[in-house]
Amino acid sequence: MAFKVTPWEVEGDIDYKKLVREFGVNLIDNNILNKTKKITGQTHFMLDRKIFFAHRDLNFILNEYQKGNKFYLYTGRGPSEHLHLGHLMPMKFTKYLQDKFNVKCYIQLTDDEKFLFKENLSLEDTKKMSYENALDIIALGFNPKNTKIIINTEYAKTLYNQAIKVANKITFSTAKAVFGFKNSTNIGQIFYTSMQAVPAFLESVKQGKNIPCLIPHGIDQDPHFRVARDVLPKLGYLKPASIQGKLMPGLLENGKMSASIPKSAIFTNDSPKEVKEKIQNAYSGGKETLKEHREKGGNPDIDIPFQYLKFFFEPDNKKLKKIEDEYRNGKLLTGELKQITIEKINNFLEKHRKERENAKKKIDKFLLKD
């Protein structure tokens, strides 16, 4: 079945052993789990299930920190009016590697980028929103010290006095090449790329010498950090090392979780009411009649409200097996799985929501401004 992935437009089942030929990337091997649970005392669950399961120079940012030299991270994602559990559980990811490492953390809220991209909002509905995702990226925990978050055109002088210099070594024939874009597209598009490299090295340019940066993201967004690796050298900088992650199912068959399709996502702002709906009618792995199912037993792999249980809301390696065992052997029913799922994700966000409320009062302790 074919499938695209692009950083703006992902569609069909994803085969991603394809896109891990077709990016360039390396598998996430036992060596770099053994010697990330050295360092840290444990691996995280998205590493053991795979779900972050592709990089670039981790080992040499892990060689790194065992010498005595920090990284530093940074991630991000173009706003929308309110995020679904596919966006927090990059920066979920985030804040585990932060917190093991201890170290900081450049989190960039793109509304240029949005506002280029999508006709129909304006500069300051897509600056509304960044302000919106930052309290939801605050609710997860993230501690101000060592946590900046950017709005792009609240930083931009700083951003654009850097991004200038990236823009300079970027052709129009490799952004065509990478983006696929064409003779109607907005010089601004064009030029986007540029901004979004400048946080893989604004530490070095902070501190005035070279300081590793490990990007955690979805594979999704890979075409702009090969862009920047391929740049920053030119600039004198490190290329930055990277970890991609697998995106989250949308509720329906075949698809992520989309901001623009509301019945293929969970938002943060959905009612307990609204998530028990979603997930009771999500595509499911069971079989057709009761007898069937306790025969035949049912398929997690197929089954969203299993992944969401794999990918985000059961942490518990060995819990995990115990659900997906019964699910496959028929001693799960389909309905008993998705109540499982359905109380976990709303006591997620009953939590997130007061999290998000407390948020508001320390919103510009993370905020970057020019």
Second form
Number of protein chains: 2
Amino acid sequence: MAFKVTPWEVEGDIDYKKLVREFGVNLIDNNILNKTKKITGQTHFMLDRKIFFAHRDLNFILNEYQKGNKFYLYTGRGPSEHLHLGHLMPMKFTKYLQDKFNVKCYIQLTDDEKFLFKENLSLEDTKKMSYENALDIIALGFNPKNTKIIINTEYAKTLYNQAIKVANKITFSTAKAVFGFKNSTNIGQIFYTSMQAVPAFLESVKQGKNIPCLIPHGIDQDPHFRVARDVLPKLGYLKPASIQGKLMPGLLENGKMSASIPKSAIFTNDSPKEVKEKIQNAYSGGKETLKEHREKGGNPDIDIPFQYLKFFFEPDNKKLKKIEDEYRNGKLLTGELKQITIEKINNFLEKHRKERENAKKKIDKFLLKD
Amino acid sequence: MAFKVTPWEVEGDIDYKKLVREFGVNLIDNNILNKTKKITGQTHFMLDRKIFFAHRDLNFILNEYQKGNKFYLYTGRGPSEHLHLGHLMPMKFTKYLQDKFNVKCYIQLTDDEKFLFKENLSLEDTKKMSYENALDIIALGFNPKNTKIIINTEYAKTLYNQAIKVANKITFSTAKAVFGFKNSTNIGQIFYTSMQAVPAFLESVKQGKNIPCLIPHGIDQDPHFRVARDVLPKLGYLKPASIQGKLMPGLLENGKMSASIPKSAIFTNDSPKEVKEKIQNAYSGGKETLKEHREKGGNPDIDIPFQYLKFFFEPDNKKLKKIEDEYRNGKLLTGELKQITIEKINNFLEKHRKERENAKKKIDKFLLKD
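Instead of the form predicted alone shown above, give the structure for the form predicted in complex with another copy of the chain, please.
Shown next: the complete complex, the earlier chain at its head.
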């Protein structure tokens, strides 16, 4: 089936194997998992389960770390009115990496990008969204001492001064080939990737020496970082390393969670009742009738409630395996599986919303401003 | 003869009539001159002599002014290591307009542009040049109360926040058509015109209402402002008006003064001896022999020392006419004309360099910084 993955559009049923070939990333393998486990004592379930499934230069990052040369983390997102679970997932993974490796982290909120690529949003809209989204991110437990949030327009002096050095090394041909730009593309969109490249070497600029950078991100953002990896060495910086995550599936039959399709996603401000309804209506791998389900079992591989446990809400591999097995052999019913998922999500969101309130007091400590 | 005029390249013997047609500007006519004279009591010799020879919407600016609706001025330049007389000319004219109309003025120094368009300059180089050039501009007598200097990288937060709104309305097709960009053009160059557009509506942003803007500039910069005039109304701002100046001819037979061809220009840091030598070697409209000159007379129209008097150093129309007539009828010799010019330039530069020293104490009052 046809699918499309660009930094601004994800459509259809993603063939990750094909993406790995096309993008030229490496799969997370047992060597990487073992090395990570050796350093941190454990591996995160999102790595174990190959939700973060691919990488570039992660070996280099781990080797340097073992030599005492710490990296820093950089992730980010294009702001949207409300965050959904698919947005929180890579942030939670990033937080895990930060905790385990005890490293600095930059989180970029690209209000400029969102304005340039979305016709109906003003820059004031996207800036406001960035502040709102920052609260959700902070709510995940980041520490302002080693976590800095960049809202692009609020840090534009610092970013622009570096971005033009990046832009100076990227021709329109390259941007066209990588991002599929046309003659009708606006010149802000064309320039934009330079702004997204900056946090990948910003810590090196600040410290006046090369600090390795590791970027956990959804695989749809890879084109930006492919370009950054090409350009940064020309400016005297290291190529940033990266870990690519899968995109959390939406509630509907196909496609990822999308903030612009409210029915496809569970948002952090969805009420317990809304979550319940959304999960109850989610695409299921269960059989049509109770009898058939008991006899033939369900299919967790295509079952959205199960996938949410796998992607996010059941960190315990053994517990997840039990649910998977019981669902597959028909012991666990669709309604029961949905109930487990609803409870997990609502518990998470209840705590999340409290933390989000607390974040309002802390946000200034996180923001970088010129 | 072939010539080329773009914001980044001026070559050959410029046919201004052809440029007027191609760019679609209007000639400064007697109506405009009379209206200006009525308001300010006099017209500047650079207007009288059609050195500033063309405009867009100057009638609108004057009409609004007469109704009590003041405009503001915006000019600028791409920084270079040293300023030459051709750089100072439009600044001096701008200063005159500011004094006569008593209006605010923004002066933009485009260190980002220079970096993006010149291969061998670092951003640190072009930023340093901007500071140096600012001193020469301040030395012309601008008042920090109503004159603000923008070094782009130092005010990049404010500029970028507005520039992306401009960029959002300019397609690659347009940029390509106006500036002659190619697929090999870098994406910083493609974006850049958005940054140059900002001061044309910045005062309106700051005051929260539309303030007319008048841009005196060398005609080579017109492509930028054509684009700005197209875009700004789409953002709710007025089209900026403009006055186009001719480019001060270089010392050599063809072409304008160019900072990258030292022999073509007189710089503000040239010693009296260097000025003398440069003018003595300048392209002349005099005859080969004294006898022939006395008999047939010289040609002031192609005589560079005479042109410098006309463009810059002899503000008195009657005195200039006398020199012109006497040179044309052979009474004034080439050597004598050159001597007059040398003295005028050296007197100006001596005073200029003193003022430039004083400017070092004042520069911070002029600079806008984020």
